[in-house]
Structures are given as C-alpha cells and as structure tokens.
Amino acid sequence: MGAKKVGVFGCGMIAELGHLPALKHVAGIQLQAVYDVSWNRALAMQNKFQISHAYPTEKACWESDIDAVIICTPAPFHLANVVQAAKYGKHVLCEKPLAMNEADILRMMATMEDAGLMLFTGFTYRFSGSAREIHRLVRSGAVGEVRALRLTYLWNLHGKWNWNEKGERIASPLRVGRMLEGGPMVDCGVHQIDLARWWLGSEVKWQRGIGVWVEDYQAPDHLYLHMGHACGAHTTVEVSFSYNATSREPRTHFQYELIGTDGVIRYNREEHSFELRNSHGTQWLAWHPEKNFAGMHGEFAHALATGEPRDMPTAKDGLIATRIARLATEEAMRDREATSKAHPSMLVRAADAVGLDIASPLDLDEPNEDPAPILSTDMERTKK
C-alpha cells in the first residue's frame, strides 16, 4: 500500500517547528500540500521543506488529492476547518485544543463520524520516549500503586512584549491570542491532563481549578488544577504563561513526578534527568524531549493505513482534556479574588499608558459560530 498523501492547514510556528520537519521523515506519509491564509507564508514553507504543492485558497487545498489534513490553525478556526475536511472526505489530525468549547467539539466529532472519517487530537507528548516509558513502568508496577502525580509546566510564552513596525512596545500578539483562547491550562495543560489519564488508565471523577492573575486577562495566566481519578489517585497540574515573562534571562520549569506505594518516577526537562527510585534502588533512565512529532505522525500513518487508532489520541481524548481544562479555568474565574488596585500588573500599567483595553470576554459556554472576530488574520499567522 502506498504512502498516504497529507496536507498541513496553517503554516505558523507549530507547523514550521513541529509538524512539517517531522512529516518529511515518516514512513507511510507523503507530505503533499500546505495552505495558509498568507500565500507568502505558504510559499515559504513549501520552499523550506520541499513540498509538492502550496495552495493559494482553502478550496484548492480541500479539492486536492490529499487523504488527510493536519490542522494547525488557531483554535477558533478548528470547527470550520474540520467541517470542511468532512465535506471533502479528509481524515484529520487537529492541534489542541480541539475547539473553543464543548459544543463545537461535539459537532466536530459528529460531523466526522457521519462522514466515516477519523478525527485525532495532537497530543504529541504521549509519543515522547520518556512518556511511553512512564506508561510501561506504571503498568509494570515499578513504583507500586501510583497514588499521586505532580505535573508542572511553568514558562513565559516567549515573553510579554513585542515591537510593532513603528518600534513601539506592544503586548505580544501570540500571548494575547492564547490568553483569549482560554489561557495556559487550555493551551498547554491539556497535554498534562491527557498524560495523567493515559498513564493511569483511569478517568477523572472530580476536579478543582484555582487561578493566579499576574496579568489582567479574564482567564488566569497561572493555574493550579487538582484532579481525583476513579482509581483513587490524585493529579495536580500547575501551568503558567507568566513565569519569568519579564525576566531578562528567563528560564522554564517542566517536570513530571509520579509517586507510588514503592517509589517515585521523576522526569525533568531542564536537567535532562529521568529516574526511577524504589525499594530496589535507583535507575537512571534514557531521557527524551517532552514532544515527539515524528512518533505521533508514525502512529497517524498506521491509523490512516489500517483504520485502527491504536495509541493515537482520539477526538474523545481531546474532548475530555479540553472539558477539564476549561472547567478549571471557569472555576478559577468564578472564584477570583479582587484584583489589587494598589499594585496593578505591568500589562495594566502599559495599557493605561496608551489607552488600550486588554481585557476581552472569554466565552466558555456558547458555540462559536463566527470565529473570525476573535483573532485577526495577522494573529492567525503568528499564533503557532
């Protein structure tokens, strides 16, 4: 059976740095086409990665002979993209979060199911060699029964500020876009939520979200999530977009800890460390980066060839993770303490200086019928 022809829809950061380079080296997949709202951007990616076709319009891309599409546009556009993919008979691997709200995700799932097509979620963390080893270790009982997981991702989202064509400092469009989509738990924390469910093989029965506002968007830019699983284990997820966001020399903190009745599994990205400590001693394990696009696309190729999802994160996985992340964000906003008037954030002070309104409503309940106003086309190009 020949390789499946795949197109990439949206040529922003996540496509350029993650999907496109990986797809060039995956058996069973032929990277056939790219499309972006910016024709020049699509051409640039076609040239950089030696791709057969770059299409100037959405319609031309959908009407091409690709078998599947990888959707890398911002979340507010995912619903429309998936509906079109179903119309043209294309299987879909969609970047997370699947959509802006649960109603849209359910519509995406129903549309693809009615068309007899597969819809997967881009949880690439599952395919890291270290994440897969954790999955094996948990199931082998290497640390006994896992009772607690501590999953942490603190970073600056590439900083708080950008400069416009006039040389003026402005709030980073990337940052603004991701905060308006729901903030760090919706954008990044869904990976950790998915890992906890996958590692434990146990669903989340209850949860609680608590937010911290370093900046003054409606959604919190630093969030804590506590989940209780059906198996009795507990998971805490801590994610941040404001960690070192204004530091001249920023650093990140990314760590997994799984605590069991007979030891601990610990992974730290910055230290390049991965270890198992139990009653038998200490094992230093092979460390891998937290993402593995090539591994995910290899599994995607298998699913396209056989129709069997195997380890591919399904649309249901994406739905569950997004539901938990958005509910945690809603809980945090509902219980938010009054913002200090005496000590406003740097973002508020900067906005006041130029008369900008930086707080926009975050609609977590109603389906987004017209996503275009949420993010401009310029932001679409810079989002991922």
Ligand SMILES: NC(=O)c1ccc[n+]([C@@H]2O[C@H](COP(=O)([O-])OP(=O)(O)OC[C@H]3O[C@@H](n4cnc5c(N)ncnc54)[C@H](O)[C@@H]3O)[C@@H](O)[C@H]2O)c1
The other form holds:
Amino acid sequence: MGAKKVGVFGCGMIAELGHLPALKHVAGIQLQAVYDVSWNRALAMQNKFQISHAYPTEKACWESDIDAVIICTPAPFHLANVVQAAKYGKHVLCEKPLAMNEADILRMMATMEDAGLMLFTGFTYRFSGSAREIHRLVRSGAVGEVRALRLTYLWNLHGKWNWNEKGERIASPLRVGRMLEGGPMVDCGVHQIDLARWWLGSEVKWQRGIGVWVEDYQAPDHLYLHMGHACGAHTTVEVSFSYNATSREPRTHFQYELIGTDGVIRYNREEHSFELRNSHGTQWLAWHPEKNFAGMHGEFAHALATGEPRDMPTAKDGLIATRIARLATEEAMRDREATSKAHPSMLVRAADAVGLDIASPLDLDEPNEDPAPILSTDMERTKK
Ligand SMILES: NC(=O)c1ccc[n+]([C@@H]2O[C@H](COP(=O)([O-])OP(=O)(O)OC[C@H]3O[C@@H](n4cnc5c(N)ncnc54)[C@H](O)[C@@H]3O)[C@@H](O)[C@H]2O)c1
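Since the one above is the form predicted alone, can you give the form predicted together with the ligand too?
Once more the chain from above appears, this time first in line as the rest of the complex follows.
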C-alpha cells in the first residue's frame, strides 16, 4: 500500500520544531501540504521543509487529495478545523488540548465518528523511548506493584516578558494566551495525566487540584493535581509556568518517579538520567528526550494504513486528560475564591485545627514589628 498523504494545518512553533521535521522521515507517510492563515508562514515552512504544496486558502487545502491532517493551530480553532476535516473526509491527529471545553471535544468526537474517520490526540510524550520503557517496566513488575507516581514539570513558558519592535518590555503574549486557555495543567499537565493513565492502565477515580498564584492570573500558574486510580495507585502532577519566569538564568525541572513495592523508576530530563532501583540492584537505562514526534507519526501511519489505533492516543484519551486538567484548575480557582471570602471565624477554626495561636505574634527570637498572624498574612497574599 502506498504512503498516506498528510497535510499540516497551522504552521507555528510546534509544527516547525516538532511535526514537520519528523514527518519528512516517517515510513508510510508522505508530507504533502501545509496551510496557515498566514500565507507567508505557510510559504516559509513549504520552503524550509521542501513540501510540494502550500495552499493560500483553507478550502483549497481541504479540497486537496490529502488523506489526513495534523492540526497545529491554537486550541480555540481546533473545533472548527476538525468539523471541516470531517466534512472533507480527512482523518485527524489534533494537537492538545483538543478543544476549549468538554462540549466542543464531544462534538469533535461525534462529528468524526459520524463521518467514519479517526481522531487522535497529539500526546507525543507517550512515544519517548524512556516513556515506552517505563510502560514495559511497569507491566513486567520491575518495581513490584506501582503505588505512587510523582510527575513534575516546572518551567517558565519562555519567560514573563517580551520586547516589542521599539525595544519596550511587554507581557509575553504567549504566556497571556496560554493562561487564558486554562494555564499549565491544561496546556502541559495533560501529557502527564495521559502518561499516568497509560503507564498504569488504570482510570482516575478521584482527583483534587490545588493552585498557587505566583502571578495574578485567573487560572493558577502553579498547580498540584492529586489523582487516585482504580488500581489503588496515587499520582501527583505538579506543573508550573512561573518557575524562574523572571530569572536571568532560568532552570527547569522535569521528572518522573514511579514508586513501587520493590523499588523506584526515576527519569530526569535535565540530568539526562533514567534509572531503575530495586532489590536486584540499580540499572542505568537509555535516556531519551521526553517527546518523540517521529515515533508518534510512525504509529499514526500504522493507524492510517490499518484502521487500528494500537498505542495512538485516542480522542477519548484527549477528552479524559483535558477533563481532569480543567476540573483541577477550576477547583483550585473555586478554592481561591472561597478562601479569599473566608470569614475571620473560619481562620480561627483552621488555626485551631493545626494548633496555631493566631492571636499571638510570630514566635521569633527577635521582637516582631508586625504582629499580623501567620494565617491571615497568607490569606491576604492569596486574596491579591
Ligand atoms: N505537543 C506538544 O509538545 C506541544 C507543544 C507546544 C504547543 N502544542 C500545541 O500545539 C498547538 C499550536 O501551538 P504553537 O505553539 O505551535 O502555536 P503558534 O501560535 O506558534 O502557531 C499556531 C499557528 O497556527 C496559525 N493559525 C492560527 N489560526 C489558524 C487557523 N484558523 N487556520 C490555520 N492556521 C491558523 C498561526 O498563524 C500560527 O502560525 C496548540 O494547541 C498547543 O497547545 C503542543
């Protein structure tokens, strides 16, 4: 069977750095077309990656003979793009998050199903050699029964500031846009949520989201998500967009830890370390970057050729991860609202619960100039 012809819809950062270079080298796929609402951008990507067709209009791209499309537009456009793909009979691999809300994702799924077409979610982390090795190790019982996952991704989303053409400092539009789309759990944490479900092969039965506002956005820019799985394991996902967001020399923190009844699997992106420690000893495993676009497109090619999704993340996987991420974010925002409106009597009850005397100044060696109780100081801070 010949290679399937695919087009890339939206030629921004992730298309240029992730999808387009990978698609050039995947067996079973012919990268045939690009489209972007910016014609110049489409042309630039056509030239850079030597692609036979760039289309000046969306309609021309849909009417072309591509079999499938990879949607790399910003999330607010995904629904409209998928509806068009269904109309023109194209299978879809759509970047995460699938859409801006659950109703839109359900509509995307129903539209594609009615058209007899496949819709996948671009959870590229699943295809990292290290993530696949973790999947295998968990199934082989290498750390016994997995009881806890600690998945951490703290970074600065390319920093808080940008500079305009006049050299003036402005708030980074990328950061503002991603915070409006839901913040770090919806944008990045969905990958970790998907990994936890995939590695454990176990659905999330309960969840709790706790937010921290390093900057005063509507959504939290630093978030903890706790998930209890049907198998009894517990996952913590910690994500941030504001870790070193103003630092001159920022560092990121990206780690997976799987803690089992016989040892720990530990992957650290920054240290390039990947290890298995159990009762037999320690094994240093082959480290791979956390994403693998070529691997994902190889699996996409297989699905296009056979109709079998195998390990491709389905639209349902995208729906579940986005639902969990949004619920966690909304829960954190509701709690922030509730605590900022808390009556002082609630603070007293909370202080009682942890044995604090909030009527007394802080117990420091030096006399305290500011007699504000520790709890109300914290509450004031979260009110901002
Ligand atoms: N999987 C990952 O690791 C990963 C990483 C970054 C971004 N993403 C996701 O990829 C998507 C795109 O992100 P990005 O960072 O590349 O954004 P971007 O803003 O850099 O690029 C988006 C591109 O889409 C074009 N565009 C906008 N509206 C369009 C429309 N209606 N039709 C056609 N083109 C349109 C823009 O001109 C732009 O070139 C988002 O959903 C984002 O969450 C995924």
